[in-house]
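Have a look below at one chain only, the form predicted alone, in structure tokens format.
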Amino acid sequence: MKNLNNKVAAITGAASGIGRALALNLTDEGCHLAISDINEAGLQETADMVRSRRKNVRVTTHKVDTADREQVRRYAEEVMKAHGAVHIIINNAGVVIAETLEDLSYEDFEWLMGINLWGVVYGSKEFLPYLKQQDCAHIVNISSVNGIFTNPNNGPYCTAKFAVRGFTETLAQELADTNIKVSCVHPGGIKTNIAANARFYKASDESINKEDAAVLFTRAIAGTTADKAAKIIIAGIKKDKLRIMVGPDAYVMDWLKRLFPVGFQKLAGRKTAPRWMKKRAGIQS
């Protein structure tokens, strides 16, 4: 889909982070937007930013819990009623839990899987009939580098992101001969509030609390801005790329995992944050 002008894009998790950045950058492309989130205040802020950025872009807001299939079904219907078409669905909404798989409650596990996995499944399937009505369309599902390798105390997130990758790559195979392109996105560390907003029980490094973990992520891990991430994703959509890697760290870690599948997995599984990371984040060892 080389030309995004006058296309209609639906984006979940658009109240902040990558979702908001996607909305703003798609506005610059001339896209009309149907943005959704559970956070109505943040969603309205995004809509206001879009309207001030480009006057001739239509934007509608939709309060949607992506873990609720009926709400996602209504979202797709509302987008069609409001815009008359939909060309792109970006299933972006995501959350994080810091806890061991052993101690994690089933309720927390189900909460994360509902948003991070089922939200992607519902978004893809509920929008698919409407996407098929267009001459060209695109499904974009956000996985992660944690859909390529795992980290301790991040098991629910890794489980969901591996599943998103499997779902998306299979969907791409099944839709290969249709008008619909499919992309699986693997961001590395992106400067968003996802770590600060996590359900935090314990980090793999037990010397780190929730506040430390958020600072560590922001200062030592997240090397790519949400705006840059959005630009990379949109460039990937324009090139009909199946696999979109976001950030230099994503390429490096993907390469290391391919080259040293066992050794790198062991390295990623260490339970103490490296000294240089703590020092960069200003955390006392």
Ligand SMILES: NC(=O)c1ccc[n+]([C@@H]2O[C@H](COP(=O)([O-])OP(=O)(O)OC[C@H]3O[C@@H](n4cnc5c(N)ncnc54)[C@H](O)[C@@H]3O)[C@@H](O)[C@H]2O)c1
Contents of the next structure:
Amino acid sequence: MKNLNNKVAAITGAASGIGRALALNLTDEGCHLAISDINEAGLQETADMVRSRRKNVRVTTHKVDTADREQVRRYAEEVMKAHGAVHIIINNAGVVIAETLEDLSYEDFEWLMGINLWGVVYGSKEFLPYLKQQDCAHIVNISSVNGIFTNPNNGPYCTAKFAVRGFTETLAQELADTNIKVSCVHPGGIKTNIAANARFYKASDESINKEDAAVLFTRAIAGTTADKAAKIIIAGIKKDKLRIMVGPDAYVMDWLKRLFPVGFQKLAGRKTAPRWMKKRAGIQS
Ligand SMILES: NC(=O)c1ccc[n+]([C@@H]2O[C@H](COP(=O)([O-])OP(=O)(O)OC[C@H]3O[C@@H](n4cnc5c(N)ncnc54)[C@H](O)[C@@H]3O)[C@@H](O)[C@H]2O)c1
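Okay, that is the form predicted alone; can I get the form predicted in complex with this ligand now?
Up next: the whole complex, starting with the chain shown before.
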């Protein structure tokens, strides 16, 4: 989809981080927006930012829990009613849990899978009939580098992100030669609130508490801003890219995993955060 001007994009998880940055950057492209989240205050803030950025862009807000199939079905219906069309769905909402698979409750596991996997499935399937009505349309599903390799105490997230990749790549094959393009996005570390918002029980490095984990993430792991991530994703949509890698770290880790499939898993599986990382984050080792 080369030109996004006057198209309509629906974005889940748009109250913060990558979702908000996507809304702002799509505004610059002249794209109308139907943004959703469970966080109504944050969503309103995003809508206000969109309106003050560009007057002739239409933005509607929708309170949607992506883990709830009926709410996602209604969201698609509401978007059509409000905008008369929808060309792009970006299934972006996501959460994190830090815990071992052994100690994790089923309730927490199901909570994450509901948002990070089922939310993506519902968003893709419920919007599909409406996307088919357009000359050109696009489904964008946000996976992660954790859809390529895993790390400990991050099991539900890795499970969901690998599944998002499988779901999205299959969907792309099924929709090949149709008007609907499909992208699977693999961001590396992006500076957002995701770590601060995590359900945190224990990191793989047990010396790290929740506050330190959030600091470590923003200071030593997340090297790309949400704004830059959004620009890369939008460039990928415009080029109809099936696979969108976000950030230099994503490319490096993808290649390391290809070249050393077993060795890289071992490296990513270490249970103590590297000293240089803690030092950069200002955390005592
Ligand atoms: N930040 C990173 O380093 C990174 C890396 C790879 C992938 N991702 C993925 O990018 C996506 C966006 O994450 P982010 O980093 O911007 O995080 P964020 O925490 O800043 O934003 C996530 C948004 O999702 C919303 N959300 C949470 N539960 C929801 C639900 N049930 N229904 C609807 N919305 C809900 C939150 O309210 C929030 O606004 C996620 O899918 C995440 O897994 C992020």
